[in-house]
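Next comes just one chain, in structure tokens: the form predicted alone.
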Amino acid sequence: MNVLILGSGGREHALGWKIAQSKKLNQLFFAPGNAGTHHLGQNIELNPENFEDVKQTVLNQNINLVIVGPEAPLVEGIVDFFKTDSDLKSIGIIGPSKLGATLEGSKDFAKAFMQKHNIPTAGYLSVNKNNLDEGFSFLESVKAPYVLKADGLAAGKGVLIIDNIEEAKSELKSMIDGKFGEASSTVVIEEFLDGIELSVFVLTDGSSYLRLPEAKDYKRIGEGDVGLNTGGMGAISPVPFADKEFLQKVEDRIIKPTIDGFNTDNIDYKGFVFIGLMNIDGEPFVIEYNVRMGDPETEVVIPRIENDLLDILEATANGTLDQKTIQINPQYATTVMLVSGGYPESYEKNKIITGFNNCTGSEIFHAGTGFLNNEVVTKGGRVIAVTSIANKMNDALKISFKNAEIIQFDKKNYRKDIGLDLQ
């Protein structure tokens, strides 16, 4: 098979590093890659957005299958668009429709689709310019801290916890007014869980699904999770406290509801579900939908999948994913992510990237790198993933940090608390 994966992160590489081991590829392409995909396959400059381009990739090169790694080309509606073009439409490609993908591009329409399905979640009230003094009496019948979601697409900046009611009330306002652009322009109100995240992971073909190992990611850019948010500093996988009684609570209250509520809400959905929950005293409760991998999830969770991954993710476009089942290594995998100095708010480009060839022991995953002058360089926020496996977590981070350590580029930063908590 000839396999085009879309996007350029640590995600896309961890994906296509998996899928270069299956013996039904063919080639394969990134559209448009980074530095360390340009080992596993061919990378093509362009913008993964751009549906007309897409297209000529797909025929120019008889790709089979298209995996869409972001969530704003589902949000946009590429799925929609391949099985409405009569050159595309017998194409497999991994990814919801349109009006799935709103399940991750509209946290009101999330919020909605877990009250029908009675799926356990947070009270919320969704608030826009019409209704902003029933948010502020919302506001004031919960109590602190006050979280805030802004409704549309806000590139994991837009939530908001808050502790004091008048500065959750003027923020509430600003989002409404722009202060996250369109995306805030209806905030999402919820209640305050107060217990321990971690993420679970399927794949679905609609009707059957394969559940994929869980992870515990690491949002804020410091040490003993203070600081800004991030789009992820480093994972954990498996998570120590969702054992197995918590998982089939889960498997039962969550994901079975979430596969139901598709195709009783005619919802098309080939590809991958992420589900952000909370562990409330042995509880699962949802706090958000991705229609995609996480990223650095991914990172961990791919590395311990045993499957021929292109061989369920072909079953998962071909809706014969009843047919398989998943192998799962026990061991943890670990993940830290080193980062440009300054994010998450600005940083410099085009730092050199050297080390690489001195590591040993852990999968190297390119996340923000390109190239320059034939050197790598870094060209994102997040740079790079350091993967390690081992059968206990420790052993699997003390590799991790170790390579972390001789990966070099300038103000290079990550955290060296990863999975300490869990400890």
The other form holds:
Amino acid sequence: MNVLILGSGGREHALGWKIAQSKKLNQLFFAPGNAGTHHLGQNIELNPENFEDVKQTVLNQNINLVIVGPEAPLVEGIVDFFKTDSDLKSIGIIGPSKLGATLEGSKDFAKAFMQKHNIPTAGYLSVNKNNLDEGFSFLESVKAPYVLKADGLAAGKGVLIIDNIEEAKSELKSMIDGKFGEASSTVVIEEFLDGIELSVFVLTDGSSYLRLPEAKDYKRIGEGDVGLNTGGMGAISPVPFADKEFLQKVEDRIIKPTIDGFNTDNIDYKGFVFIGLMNIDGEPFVIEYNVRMGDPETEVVIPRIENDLLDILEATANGTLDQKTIQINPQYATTVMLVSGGYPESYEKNKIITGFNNCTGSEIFHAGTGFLNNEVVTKGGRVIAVTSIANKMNDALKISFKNAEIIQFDKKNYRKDIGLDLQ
Ligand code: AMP
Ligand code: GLY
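Taking the form predicted alone as the starting point, write out the structure of the form predicted in complex with adenosine monophosphate.
And the full complex, kicking off with our chain again.
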């Protein structure tokens, strides 16, 4: 098969690294890819949100399967574009339809879906300019802290957690007045869930599913979980507190009703479902759905999958996932993200990255990298994910931290406490 992976991060490098090991692979393409994916296949310069350009590449390179990495093209409807185009409709594409992608694109839609299908989640009220007073009353009826979420995509910045009721009311008003643009013209107010977060990942063809390894992500920039939110500074899989009993509850109360809900609601969904969870005293609650894999979670989830990934993705696209089972490596995978100094606020780019050849024992996944004058340079906030595998989490972490030190670029930053809370 010829495969095209859309996206340019560590997630896409990790997916490509695994697919490159498949017996079923003929040629591998990334669009746009990065300096790491360049060694696995051919990088093609295009914007995945420009569907006509994606179409030309698919036809020119005889692509059989497209894997959509990030959410934006999914929320924009790339799967519907393929299914309604006579040249593209027979080509496999991994990702939900536009309606399915609304589970990530609209928090109000996701909450209504969960409520309809009795999936455990925080109590909520959706507020817009027409029911602002109801929003103020709802805030008064729940306990602090107050959770305010922009309904639409807001580059990971649209969730505010506020201790003070007056501040919460004033933020609610400013969100509805456009603090996050159109994304916050509707705001979801939620009850606060007090527990420990983790994420589960599912691959579904719309009727059957495989549960992939779960993972824990480290979202804040600072050690000890302080400071601004990032895309993710590291991840661990498996998650020690997600025992068999807990994961069974997740399957019964969350995963199965979610897939059944796709059917009941006529949501065409062939792709990854990323379910953000809160574990409250052993009981799972959904915080959010994402309609793609996580980054950096992919960098620990994918290396633990023993199956031929292309084989199960092909079955996903063909609707024959019921014929597949998943094999998971029980060892620990850890990843440590090296980021540009200043990230998640402003940072400099084009810093030369060295040390790759001195790293041993880790898989080095590129996130924000590119080439400048034939050298590998930084191109983004999150630059490199250093993934290691070992029987014990601590041993895997030691290898990741050793290589995190060896890779060098000006103003490199990373968290040295990934996984410490889980020991
Ligand atoms: P979301 O974009 O919905 O995943 O929210 C971003 C982050 O805010 C989550 O990863 C949680 O850490 C936190 N969060 C969201 N909703 C809640 C909630 N209802 N209770 C507590 N924390 C929450
Ligand atoms: N690491 C969180 C995400 O991919 O959304």
